[in-house]
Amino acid sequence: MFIPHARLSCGFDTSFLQLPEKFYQLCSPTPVTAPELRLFNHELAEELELPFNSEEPELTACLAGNLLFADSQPLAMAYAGHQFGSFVPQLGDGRAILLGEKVTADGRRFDLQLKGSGITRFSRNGDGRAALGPVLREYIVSEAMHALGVPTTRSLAVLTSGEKVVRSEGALPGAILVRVASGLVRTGTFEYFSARNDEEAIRQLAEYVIARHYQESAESEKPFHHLFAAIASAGARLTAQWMALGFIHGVLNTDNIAVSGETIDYGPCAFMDNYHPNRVFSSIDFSGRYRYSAQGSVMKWNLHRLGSCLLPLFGQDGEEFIETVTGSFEQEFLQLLTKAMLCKIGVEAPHKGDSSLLQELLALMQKEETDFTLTFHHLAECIDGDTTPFCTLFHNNTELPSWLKKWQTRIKTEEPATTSQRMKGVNPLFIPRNHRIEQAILAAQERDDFTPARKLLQLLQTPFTEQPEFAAFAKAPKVEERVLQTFCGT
């Protein structure tokens, strides 16, 4: 299908496709009916150094694939993937299009991806298309995210389509989500090409990753081995950041895990509300299998999938580095994860006995499931005094007494001017919890009222700091408000 050219530029320098195109398809998104912008990201526009501003007369006709930018070669790129342990040898972009990558002014490089843009050779019978609530759902999650200090995509822009979508809920608002990401490369595609054996593209796109996120492995004596190590580190610190904020992904799939180091495809995550670690809420894993706790583990997994890929690269000690570096992954997401925990109940320097004191607040708080994110936050206010919004969270525990009272005599030898505010400033007060989001889906959906998913935006971006008009969206969840499931919209 000829989609013409608009006359705006993004400046566009798009690397991808200095590559073999058996790494991607050369096509255009598929027009849409009546496209309308409804949520722009200014900030990100700015920081991306975009020449051109939500007021654009053409912005809205690009963004929604009706026009091609000036400077855009819209591709779709291949990729495979474990789905829940099976493998798939061709997933790819099946609704995703790639319209070029931007490069700032002190050489920072982003890819602008359209998702719900239509069909690719990728789609595997899907539609192409995307619903409005998953698309407010990334938008949401991946912003606050970004705020939470997390490596993330992030969303530059919503759009409705005008157009229906049809799922197993019936009829849907179709939309468009504007992505941004440091890069597209997944796990999953270098197991598109492992998995027919071609070992020069295996290479090609090793090469491709070294240039555009490790450029110092390409320094190293062995810079695939250097690589494969640089990668299991940003997966580590990526999902111990995750778990400490209590964040579910949903669908840990090789195709869904970027080699960069960032959050990617918000589908069914979610922040827990109430606390244990087998919390599930992705609708379509009925096993547990990629449940709160087992994040670390099934990173580790999905590491080893990356690893027999490159085995190719790695020489005669492949099999030996693989397991060293797995075990090095474990070993620093561990490291890291426990840092983090003990950082949110105060521990800076820990002492002998500190694991043991966070493993009983743990215990106690799913014992009685409080509420993951205020138990943390409330801790904080123990150390001015005031207990009772902590206390409060424990119903029935005749045990939380005797664990707050070691707990302040053990953080009376932390520095007490600052112990307080170190633990505001890593346990947020506000996530984007599942039942506002929910609401605001429902509003845009139903009534096609964009003002509460504005709101929740605002509030997310600063998530840290005290926030008196929007107090009541730091409360947890009525238990008969609690959203149990979560979809991936596809």
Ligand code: AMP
Second form
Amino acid sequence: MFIPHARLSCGFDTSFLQLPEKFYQLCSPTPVTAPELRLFNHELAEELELPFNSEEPELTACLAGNLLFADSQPLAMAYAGHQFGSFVPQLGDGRAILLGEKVTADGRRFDLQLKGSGITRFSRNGDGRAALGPVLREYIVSEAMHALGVPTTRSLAVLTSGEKVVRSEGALPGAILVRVASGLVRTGTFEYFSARNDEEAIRQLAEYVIARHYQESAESEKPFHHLFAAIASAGARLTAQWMALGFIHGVLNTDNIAVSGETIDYGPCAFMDNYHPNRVFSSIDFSGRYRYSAQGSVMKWNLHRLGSCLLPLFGQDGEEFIETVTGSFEQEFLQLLTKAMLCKIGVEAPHKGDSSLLQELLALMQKEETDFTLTFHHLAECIDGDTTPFCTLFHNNTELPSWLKKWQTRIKTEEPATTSQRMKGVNPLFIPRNHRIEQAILAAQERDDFTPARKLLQLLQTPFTEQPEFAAFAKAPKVEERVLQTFCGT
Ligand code: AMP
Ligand code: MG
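Here we have the form predicted alone; I need the corresponding form predicted in complex with this ligand.
The next block holds the full complex; its first chain is the one shown before.
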């Protein structure tokens, strides 16, 4: 479809267009009836040095896909992917369109992409659209993740389309998410070309990823080996960070794994409230493949898939190299996770016995189903303050006092003056809780009221800081308020 260009430009410099056309489809968004700009991330717009603000008259039309930025040559990316373990040779951006890449003065490059902007060659049977609920969820959770210090795609804007989309729940308000990524190449992008035995494309893509994300690999004697190891390390760091926050991605299919090491494709994701290692929220994850505690082993499995794609670039002993790197991934992930979890209980310089101290706490938490976030947050107060908020989480469990005593004795050997501060710096008080997200979605969906979403976004910007005016948002949901299932909304 022909879409007119606006006078407004973004300052795009789209490097992906330099790759051959088999990597994408040049295509435009499909205009929507009555777009309205509902959320706009001013801070992010500034960070990206976008040459406009939300008052710009042409902006809504450009972000809705009703007009094209003057310097935009939009495209949909090709990719494949393993979905719940089964290979699908063609997925691709079925409802997303890359508007362009923006480079900031300090040389950082960002993709600006619309999600829910209409069908592309990769849409299969989908309508190319997105419902407001999942769009708001992605905006809120991705911005919260950023504030929590986790590498992630970000969200620039939410627009309602004025159109309905039909999903299993019925006709829902449609919306478009404008998201920003440091890069959108996925493990599945490599798999797309591997499935077609296109070694040249794999090499071009690997070179592209090195130039964009892993420049240090170019300096190495074996750039592709170095690249694979660097991607593995980034994945290990990311997965450990998710788990230390009680985050469950929900759909760790290889098409949802960005090689940049950023969290991407927020679907039926969730921060767990009450702790259980086998916690699953996604309505489509019947076997628990992507449950909380399986995320490390699943990311290792995904890394194997990427390794197989890169095999033709490794030359001799490639298979062995893949085993070495996936083995190191596992080690690095476990080390980082242990370190992060020990930091959560105030231990910076681990001693013998600290791991069992942690395991004992986790066992108690599981038994009493205590709130993951609040347990760690309130533990910090037990050093020199009131132990009540922590202890009441455990419903007077008889094993708790002896654990607490043991922990207090141990923690005295750390730097006592700073331990409590350190713990509060890694144990947030505010996370995007499911029931709060649902409330924000309902208000927007049913009453066109985006105030709850804005409020949530505001308080999630400083997740580690006490904010007395928002105290209610730190609380765990009552049992009847708990949201136990999340949906991908496709
Ligand atoms: P996801 O589950 O969102 O990661 O999407 C998996 C694949 O399905 C990707 O190729 C998406 O582009 C595609 N997809 C999801 N929802 C839709 C939709 N409503 N219309 C077209 N394609 C979609
Ligand atoms: Mg996806």
